[in-house]
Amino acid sequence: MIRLLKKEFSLCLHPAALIMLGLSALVLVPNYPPSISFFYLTLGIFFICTSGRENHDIAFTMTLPVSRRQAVLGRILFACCLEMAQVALAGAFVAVKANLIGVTENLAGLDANLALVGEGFLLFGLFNRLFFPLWYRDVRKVGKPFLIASAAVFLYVVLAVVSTYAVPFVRDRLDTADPAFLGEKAAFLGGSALVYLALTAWAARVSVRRFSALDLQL
């Protein structure tokens, strides 16, 4: 696995995907929607798995001394490995926000706080679950699995924006500056983090088993 996340890094990385990595720093911006930053990621893995399906990364990759199960966790691992870095980026630009900035109310979704973090791991967690299981069903369409799970992402993001107006829990609590509530914030995050292990452990459970049954034509 360590190999394969080696080739991964070094044949398929999308110039993009680290663009989008750069974009964490969006949680600075006032009013800004904050998950929208974590959505771009998810651009930067679709242009990972375009441009892999036009360089026939796949059909490159059954060559390899891998089973097709190995071949998909290697990719999945891969874009896991992208998502905690896009998470920590924007932890780290919450600090900053919190620290040398000051954090000033956010009318377009979370504050910059630790909630926000947990905010962008149940993006990935959900974008994971949509996208790999409906790409693996036919690894040579990427753009249909992509738009379903892009939309899916957009109606989280809505729904996270109306919740800070219209959920007392997220609006007293969660949408408030740091050190307030720290506790249920933090609670909040690790709650968020086993929801994207279990959603993305799902997404590659089944995954493999229908890249297993897919009939390669590449």
The other form holds:
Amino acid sequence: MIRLLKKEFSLCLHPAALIMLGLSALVLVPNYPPSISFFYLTLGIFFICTSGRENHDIAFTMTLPVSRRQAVLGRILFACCLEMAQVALAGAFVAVKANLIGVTENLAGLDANLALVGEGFLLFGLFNRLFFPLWYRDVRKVGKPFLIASAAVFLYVVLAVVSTYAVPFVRDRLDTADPAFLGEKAAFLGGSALVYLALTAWAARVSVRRFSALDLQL
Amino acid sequence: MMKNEAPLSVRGLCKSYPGFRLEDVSFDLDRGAITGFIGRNGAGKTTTLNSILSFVRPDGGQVLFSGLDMERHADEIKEKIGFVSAGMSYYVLKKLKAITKTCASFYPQWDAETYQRYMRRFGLDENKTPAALSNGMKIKYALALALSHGAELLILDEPTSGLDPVSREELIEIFLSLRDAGKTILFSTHITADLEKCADRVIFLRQGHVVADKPYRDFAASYRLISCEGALPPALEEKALGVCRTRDGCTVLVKQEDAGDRGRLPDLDEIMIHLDKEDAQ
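Alright, leaving the form predicted alone aside, put up the form predicted in complex with its partner chain.
All chains and molecules follow, beginning with the one already shown.
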């Protein structure tokens, strides 16, 4: 799996994905919907899959001594590495804002705080669960799976913003400057990380099953 | 892998698509020989190769590589085979050395010296990208990769397609030298002239069926081509396997035993054209 991961970073990493990682800095922008900065990375993953298709990445991988299962897990693990980097960067920018700039109330979603990092986990978990199983049903078609996953992610972002006004627990506890309600925020972060793991593992399982049965027209 | 087993044995391979059916395809490859896999476009050559390599899931049949099946021994088998396809160009904007480095990491028996030797022999520059290579050079690079990880069986899908005559000739010579070095080659093509120069055996696929699987010389010798002036004589009508019109009349392909003293040895192109003409009629 390490060799596959190296292959992904060496041959498949699209420059757009790296730029999208940098957009974690949008957390610093006042009143910018912070979840959107996570969405940009899903666009980066979409670019990786489209450029992989144009570069016959799957054909190349399938000629290597790896199984279909390993090929799928390699790609999903690669996406997870990028997502973890995005979440970590978002956390770093939250810390920068809290300590160097000062947290101001965000009118378009959560304030820059620990719970925001948990929101990133939920968004990525949702994206992984929808995008990868749909894509591995037919790897030639990347657009439709991304459209469906993006629509769900967009809905999630809208609900996340609305919840900071409409859901008392989110409004009064999660959408506050750190270190207030740190215990609740840490629990939300931990729960979100578990949901992310569960959704991604589910995505991997379904993706492996679908890709294993797929006729590859390479 | 067992050396006494056929490097590739295909038994009863079936695969259906809407409007096309690959049916009961069976053959064995001879070790250290070049086997031509011929048939017109759409005959099922690529579907067969894709099924052999498990790129598509066959509906039925068995594929064994030196006695091992792909489902249970994929890693072991893939370490011993090389697949080269003319239409495939990997990571067009990456340098060859980056692709090579990745590829090498997957093969425990990767031989860097052999790789460098083939790169020099083929005149390939590691700092170039696949986008900067001609089609012939891309094939050579794919061959260099396959040979450097110790591939004993090379599966080539239309490797000379789209190449100029000089490049085709050059590749044929490379295939012959690989055969001399003990490599087994399955060479799928519709450019039959290439096979006349190098194939030891010919498998002819027509409409998803293997219609011939013979040593090259026996295959060509089993037919005769008779030229007729004017219309097709009634005596030949029943024996004709295929008829093509010419300026002055027609040419008729018949089995060697039906020809008597008439006719001449056809080349592979003529056999394929006449048999497929019969299908169309």
